[in-house]
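Single chain ahead, by itself, as structure tokens, in the form predicted alone.
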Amino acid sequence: MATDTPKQSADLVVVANRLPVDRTVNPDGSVEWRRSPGGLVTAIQPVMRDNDGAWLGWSGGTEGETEPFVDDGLTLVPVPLSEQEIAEFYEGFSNSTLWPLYHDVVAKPEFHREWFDSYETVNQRFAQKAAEVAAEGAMVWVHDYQLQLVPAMLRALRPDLRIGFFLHIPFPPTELFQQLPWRRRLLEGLLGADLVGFQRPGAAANFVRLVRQRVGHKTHRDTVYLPDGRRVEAGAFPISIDSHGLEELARSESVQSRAKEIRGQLGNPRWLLLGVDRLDYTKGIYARLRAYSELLNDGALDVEDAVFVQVATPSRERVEQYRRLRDDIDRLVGRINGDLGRIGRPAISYLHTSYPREEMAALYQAADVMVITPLRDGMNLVAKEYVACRFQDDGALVLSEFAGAADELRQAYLVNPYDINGMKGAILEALTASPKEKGRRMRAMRKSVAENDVKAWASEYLRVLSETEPMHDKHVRSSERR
């Protein structure tokens, strides 16, 4: 960790649930901050450095107040959470109420008043901290579903700011959002922003429709007109990845060598299929593995020729629904391997762990077919990562039409993840397509990912936000006219 003095005020403030670093305590008791993986910081870091930026977020622990510090040239401002707030705000309202509700109620959301009270308290703390850090007229970019009340709270404290909000997950249709007892409070919270960004145009339309129906403001297309004369713009800004950096990594000798080694360790199968997901009930892992097991059972595939590698990164293991899912997947994999595997040839190689970027690039290089079948996903960057790594223009992508990435990666083999037979057909088609057909599809997808990378995403969002008109400018002109 660098020892530079943190900036007292920042012209660009990023407000996210988590800091881009994880706090680790060494055996000698000293504290170290390690950079956590993720494209967001890669995209925003250059812009933050150019604009004296600061990043606000929770450190992941319960260590109480921690002073702002500088790491790798970034000013980081920790926001503390208590053990109770982690249970109620984070595991409770954020991940057991909002997450399932926003993902088509794949799991039943829980509605508890004390969870919302905690959500409100924590959002106020984030808003207060952002108000202290932001320079006069600064841009503040608030991220994701954990902080939907922050824009309005921050505007009440600092009307001089340009405030943007971006939702990384889906935004639900009217019929589902209306189940939420605090629906109006969340909509009003988001309306504190000048620009509300979503992954897909349909999500922006859902938001504007709900504002019109539930809050009563006048709207036209993607614009909301507030009674005080302020306008809120909604729009789609599909997030992406550092495609150039990932391709460079995939081309490296070490990754190429590791990809060959992976195939060798799996017995050099004719076909290697790959799934990579957080272990989450929205990702469709259970149905995907069932579809694959049926292909083996039907005789369409054989364990001597094919293997499915499923990487399931541990996730939210303190939440009961996630513990149950892990047990269900463990049992399913055991049953499939017991019924269909042979000595030295398991049907499914199941890995409940996380891997560094280099190992993921090697897995992407090793796999003939990537199978990504979420029941609902805001974007799904794994699909784009696989495409970025296929610099030989080979391989095939089987992708759920309910992932945001399906809008851009239209040359993938698109499937309805609820349709097991359809999924089986798409997997077989992807495996047996001619090299020419695979090359045609992959080239088109690679072009899309290369042209719309994460830096282009961040630049475009911040450009649109910078062109919005802050409220205090309107007040100034109004008083000048008088």
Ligand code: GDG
The other form holds:
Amino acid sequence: MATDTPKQSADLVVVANRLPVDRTVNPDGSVEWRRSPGGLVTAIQPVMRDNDGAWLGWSGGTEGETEPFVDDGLTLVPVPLSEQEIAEFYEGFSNSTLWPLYHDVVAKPEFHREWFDSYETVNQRFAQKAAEVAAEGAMVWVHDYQLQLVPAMLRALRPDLRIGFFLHIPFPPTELFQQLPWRRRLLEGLLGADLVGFQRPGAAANFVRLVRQRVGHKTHRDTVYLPDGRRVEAGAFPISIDSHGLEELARSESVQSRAKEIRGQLGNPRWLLLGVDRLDYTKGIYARLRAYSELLNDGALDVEDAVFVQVATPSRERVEQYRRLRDDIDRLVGRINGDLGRIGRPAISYLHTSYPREEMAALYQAADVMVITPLRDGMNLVAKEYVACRFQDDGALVLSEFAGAADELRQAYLVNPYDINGMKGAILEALTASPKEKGRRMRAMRKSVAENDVKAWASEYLRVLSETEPMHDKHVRSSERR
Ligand code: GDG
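Moving on from the form predicted alone, please list the structure of the form predicted in complex with ligand GDG.
Complete assembly follows, chain above in first position.
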């Protein structure tokens, strides 16, 4: 049962870079924690409540050591980061080394030894906190690329725990991963887990191959055999969304009327195309907008008929590559609108901002075609969100083959985001397909998203993790045999 007293020892501990709340300081100096509703917390909240759960993560600020507290029935354990650690661990090693490297080096990764030192220090702090919070024999679920050393560090402190790790972003092919001066450390870090989960089967295969080649452990299919007798399982667990909740929101009267209003404000175009992304160079925004502008320039589309709404949510604005990307997109949009727009008819309606969930649902409802063209993406939840909102079985999805979501959303208009002509063709095909064809594709995709929602994802992962063989059982059994 939920209480207001933070759990002293939890049976399920989630360790993620960020807490599911943001710390804000009011003008009178009082501190407030505001829920930042992410898919992860929606997925895990029910299991956390049933299992005396605790969530460990950074608050997003530099306020120093803060005591655990309870928010909406969840015990939250803040892990502090200093200004320098934010620069070196977070903006540096996580977002300027690992992020580009793991996304097919679409930007050049930077390697700095002091960044890795900071990554190690911060990972150790997370491991230490998790070790303090986890009950005897508890399950600890570590998330994402910022915390890849935590599983081994935690196992060293608490061999009784069952440890899972899930990577939300792609895991690169061996040729790219080998560039990392700390490649072996990262692999050994992950091998501290009992179960290492990825979005796609190919990522799990990359990991197992690297472990065999670089660390020299025996492997068979998705299992790694460690010299001490322990086994590590790798596997694909494609993440999803709260599809039922989102569909309900999309069906609501307020969202329906807002969707109509949006179309009206855009001059009731015949076609509304939509892109929604964090402003990130992996999302392929630049090439997508170029492809669209060429369709206008070629005369295949006309600004009197069509408008492209691009929402680009501000992201990692202190990182140089992100600042440069923002300038590049600003310039491109300015040029396209300057060259191709008419009075009251911009070619692209560009919004560098973030919106509440209701507004996102209204945008999804308003759009005839959703265009998602990342150069590489772990999953891409926006694709699934669009599909979940299209309860009338209409609309069309243009989707990059290089997004994890393409494995499940096979009925999307799949594109190679590096192929501008291919993207132009797919956008036109999606726009002009018959309602019957659109309905056929959308129904199939909706079925997949409804059946595989985020709750199914979390419970499947935790089920597999709970079936892994913990080390202490093995010790007990081998001592019994003696
Ligand atoms: C990483 C991986 C993987 C965006 N703008 C607004 C807003 N959003 C929401 C979307 C969606 C989420 O943010 C973005 O998720 P994505 O999956 O598209 O991309 P990443 O942020 O890169 O996420 C990715 C994911 O982790 C999960 O494992 O799929 O591959 O890169 O939910 O709707 N939400 C609101 N306002 C906005 O302006 N409310």
